[in-house]
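What follows is a single chain, given as structure tokens, in the form predicted alone.
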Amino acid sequence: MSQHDIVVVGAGPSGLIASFEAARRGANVLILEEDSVVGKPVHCAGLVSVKGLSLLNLHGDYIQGSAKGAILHSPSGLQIRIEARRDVAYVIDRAKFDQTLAKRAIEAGAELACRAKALKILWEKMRVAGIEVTLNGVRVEIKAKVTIDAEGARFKLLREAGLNPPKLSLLYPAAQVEVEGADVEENMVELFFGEQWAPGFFAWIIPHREGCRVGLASKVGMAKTLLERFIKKHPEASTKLRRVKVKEVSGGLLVLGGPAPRTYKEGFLAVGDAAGHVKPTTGGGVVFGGLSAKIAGEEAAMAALRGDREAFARYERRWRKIIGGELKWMSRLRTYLSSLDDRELDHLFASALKLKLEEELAIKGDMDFQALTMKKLLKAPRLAPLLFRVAMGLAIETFKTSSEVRGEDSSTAVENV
């Protein structure tokens, strides 16, 4: 048995940022990573906002490209082009990114153990007191004053801690390929909507200096099959991708259901995907997960080093103050967008084009804080018809959700992940 101030389960960005923040405050931190190498396999499209990386104060040689905007393709082929005057996002090498964060945490004093699979939580007098793992094939009990759950979208430890996960009906399978030889526009991300290609979500093409990433997520599963069909048969995308050579295949789960109802117990904090700190509209989790992880590391150190038992609840209050409202709003928007059929999506595209929404988004858009973007757009009177339509859709979805919580809807949701 080993003893540490803090044990962190998962060496993704959230776990590594939390580890760094705790270690640099003097805590004895052990990071457990199930895979043999940090950053592999890749589970992320690697598109992160310039503003978001700045908020996290992260710098490194992991940037592979940049984007000034996006081209959105409707099911029938309508296009909305949103282009800013300067770069708004970076395309990052996720393996290098994670490895840079790991090096930073280790230099701050954290210890990293790979090939460490979490088995179960250790309990002591009704509080989480550590974790049991297999480390290089050997079962080991690791005692800790604080356990940080950064295990991703499995929710195993979250459930074992007695906490409910984010909404499972919005846990979407995703697939992605790294390719070279695509005929795409530099510095512009492309998103493709349509039930035939990516039901309930969208497909993406993200160019960078060494090629591009092509992927999609789907509410009906079958992500790899749908991706193959998208690359070969989509009327527009297939012409751009007809000569590509696939270099790498990856997959994962997008946590689109908003945050977990509660993300702490005494001795336990959940961060990142495990806590639902992911933008429900796009599936991006690096920025919101990172912001929450910084708080988790700070509060975990307070609990471990000073015996501050209020630190666990304070963690939840702090992250909700920063991103809670955004996640709540985006979760409702995701539920609404996922419910639209192709005809309704095309109507939204046509309305947006008619009202020149792209001009306002190019100036006022924010990749991360999207509710703030909506507030800015509300100040443009000509957008009132479109925003009213979206607002009504959100209101309907909110009513449905509240009715289900009260037990007024007896239908059974079928999960297909």
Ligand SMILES: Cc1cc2nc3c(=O)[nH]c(=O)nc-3n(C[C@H](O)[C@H](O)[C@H](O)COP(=O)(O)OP(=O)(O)OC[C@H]3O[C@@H](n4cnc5c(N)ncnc54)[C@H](O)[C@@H]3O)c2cc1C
Contents of the next structure:
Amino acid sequence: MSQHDIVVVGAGPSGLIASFEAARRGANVLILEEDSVVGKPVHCAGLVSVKGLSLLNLHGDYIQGSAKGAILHSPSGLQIRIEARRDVAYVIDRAKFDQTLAKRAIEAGAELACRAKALKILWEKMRVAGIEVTLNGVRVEIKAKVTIDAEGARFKLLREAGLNPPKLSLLYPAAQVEVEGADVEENMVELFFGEQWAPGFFAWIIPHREGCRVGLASKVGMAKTLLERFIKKHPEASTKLRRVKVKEVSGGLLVLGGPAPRTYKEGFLAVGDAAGHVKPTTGGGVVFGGLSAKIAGEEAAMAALRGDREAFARYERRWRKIIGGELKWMSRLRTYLSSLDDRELDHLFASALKLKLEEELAIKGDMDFQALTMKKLLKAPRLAPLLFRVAMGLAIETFKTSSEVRGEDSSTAVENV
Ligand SMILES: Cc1cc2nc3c(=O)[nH]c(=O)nc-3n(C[C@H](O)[C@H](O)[C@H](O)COP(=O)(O)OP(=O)(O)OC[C@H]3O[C@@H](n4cnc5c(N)ncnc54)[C@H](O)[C@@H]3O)c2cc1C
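Coords for the form predicted in complex with the ligand, given the form predicted alone:
Expanding to the full complex; the earlier chain stays at the top.
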């Protein structure tokens, strides 16, 4: 048995940012990672906002490219081009990014154990008191004053702690390939909508200096099969991708159901994908997970070093203050968007084009704080008809889903990756 101030399960960005924050405050931190190398395998498209990385105060040599905006393709081929004058997003090498974060956490004093799989929570009365783990094949008990659950989109420890996961019906399987030889525009991300390509979500093409990431997520069907079909058959995308050579195949789950209803317990904090700190509109979780992880690390250190039992509840209050409203609004928008059929999506595209929405978005858009963007757009009276339609759709979907019960089985989503 070993004793630590804080044990962190998962060396993804959320676990590593939380570890850094706690370790630099003097806490004795142990990070457990079940894989043998941090950052691999990669399950991410690596698109993060310039603003988000700066909010997280992160710098490193993991940037592979940048984007000034996006081209959105409707099911029938309408195009909305949103292009800012400056870079709004970076394309990062996720393996390098995670490894840089690991190095930073270790330099701050954290200890990292790879091939260390957390098995179950250790309890002391009603309090989480650490983790039982297999370390190089041996079962070990690790006692800690605080356990941080950053295990990603699995929710195993969260459930074991007696907490409900994010809405599982909005856990979408995703597939992605890293390719070279695509005939695409530099510095522009492309998103393709349509029921027959990516039902309930969209497909993406993200160019970077060394190639391109092509992927999709969907609410039904096998993501990998849908992706193969998209690359070969989509009228527009297939011409851009006809000469590509696939270098790497990956997949994963997008957590689109908003945050878990509660993310703490005495001795326990959940963060990142494990807590649903992911934008339900796009599936991007690096920035919101990172912002919550900073708070988790700070509050975990307060609990472990000063015995501050209020720190657990304060963690939840603090992250909700920053991203809670955004996540709530975006999960309603996701439910609404996922419910639209091709005809309705095309209609929305046509209205947006007619009202020149792209011009406003290029100036006022924020990749992360999308509810804030909506508020800014509301100040442009000419957009009122479109925004009113979306608002009505949101209201209807919210009403329809308000009686939905939580606790659905996530196994179907896992099988469909
Ligand atoms: C296909 C795809 C594309 C995406 N694209 C983007 C994007 O472009 N931009 C963006 O911002 N987000 C994107 N995301 C989401 C993003 O990848 C996640 O939000 C982000 O990785 C969450 O970080 P995390 O640290 O919470 O979890 P993770 O990165 O999932 O890390 C969890 C870690 O915990 C480890 N672990 C799990 N269980 C255990 C255990 N029992 N014991 C020990 N270790 C364990 C795992 O091995 C893993 O290393 C994408 C996701 C997918 C699936």
